[in-house]
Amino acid sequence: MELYEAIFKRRSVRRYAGPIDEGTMEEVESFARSLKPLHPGIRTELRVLNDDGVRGPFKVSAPHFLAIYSEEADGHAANAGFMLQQMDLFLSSRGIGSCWQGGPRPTGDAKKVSGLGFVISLAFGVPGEDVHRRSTAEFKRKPLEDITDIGGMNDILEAARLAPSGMNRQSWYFTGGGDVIRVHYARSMLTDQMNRVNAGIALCHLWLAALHEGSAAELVREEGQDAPRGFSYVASVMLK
């Protein structure tokens, strides 16, 4: 419930007042060990890095970075986005600032962990600005009709519409209806990896919203699914 409620008020925090205390860090690390994967068969690992351990374009100055590493497999980027968005919402629910970091990468020995490649990270710490929005009107997002052809499922789809994405591109499209929502990402020569991560973030919001509406919300990858022109299929949320 706390993660679902955070969807409607979270905001990206780019200014930080300092590191979180040891007890709060233990809570963060404990929750990180409980994250639900989109694809359970993909091996992943999460590591907390400090500010000096991350370098790259558009990097915010934050005391902590939660980096996710993964084996390279079909769906691994969406899986990383799905898992790390749970962390983003958890941090927001605890009043901890966080911000997705698509450009910066770990340095030195942190470039790879246990043979797994780095995917993306989340900056976090004691916020130096507001953690929460006052209302959903403050979100700058596309209208639902631009990102889906599904009718009658607005309560669930609205949660996905508010999801964060790289450069706020909202590079997803939802099809289906009835008892299924299918998620597709926009193909791109430049931002393909980030768009796949974005789709995983949106899937996380769909899954939480479906659970909130009382559905069992099974996450599946259907075989042979078509996608709208310019998009590729990622995965589906089955409503039961």
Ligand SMILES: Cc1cc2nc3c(=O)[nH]c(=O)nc-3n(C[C@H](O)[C@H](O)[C@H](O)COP(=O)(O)O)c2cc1C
Second form
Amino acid sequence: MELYEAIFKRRSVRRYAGPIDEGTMEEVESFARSLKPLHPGIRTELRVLNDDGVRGPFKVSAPHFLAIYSEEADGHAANAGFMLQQMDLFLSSRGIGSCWQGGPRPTGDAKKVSGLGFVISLAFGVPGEDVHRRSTAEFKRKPLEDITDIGGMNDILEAARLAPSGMNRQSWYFTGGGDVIRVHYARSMLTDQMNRVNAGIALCHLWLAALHEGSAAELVREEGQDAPRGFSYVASVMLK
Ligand SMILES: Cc1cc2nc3c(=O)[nH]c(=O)nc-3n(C[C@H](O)[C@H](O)[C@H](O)COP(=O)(O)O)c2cc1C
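Could you give the coordinates for the form predicted together with the named molecule, as opposed to the form predicted on its own above?
In what comes next, the whole complex appears, and the chain from above leads the way.
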């Protein structure tokens, strides 16, 4: 419920006042151990790194970075997006600032963990600016008609529309209707991996919104699904 509510007010925080206290860090680490995967068969691990442990373009200066590592498997980037977005919403719901970090990468020993490769990270810490928006009008996002051809289900689709994405590209498209919403990501020469992460983030918002509406919100990968031109199919949320 708290995660669902955070969808409508969260924002990226790029200024930090300092590290979170030890007790709060324990809560963060405990929640990180409880994340639901999109693809349970894909092995992942999470690590909290400090500012020195991460370097690269568009990095925000933050006290902590939650890095996700994964085995390379079909759907692993969307899986990472799906999992870390639960963290982004959890942090926002607790008044802790966070910002996805698509450019920076871990340094030294943290480049790999338990043989798993780094996928992406989330900066976090005590916020030095607002953590929440006052209304959904403050989100800069495409209108629903640009990202779906589904008529109806606006409440669930609105949650996906508001999702954060790398460079705010909103590189997703939703098809289906009736009992299913299918998520597709925009294929790209330069940002393919990030666009897959973005799709996982949108799926997380769809899943939470469907649960909120009382649906079982089962996550499935349907075999042989077509996608709109320029997009590839990622996964579906079943609404029954
Ligand atoms: C996969 C991904 C990668 C991102 N990478 C960066 C980054 O490297 N640096 C940064 O400052 N913001 C980054 N962002 C944050 C986006 O710019 C931000 O989510 C988007 O502009 C929407 O704004 P909002 O999060 O405040 O709603 C990233 C977001 C996502 C989802």
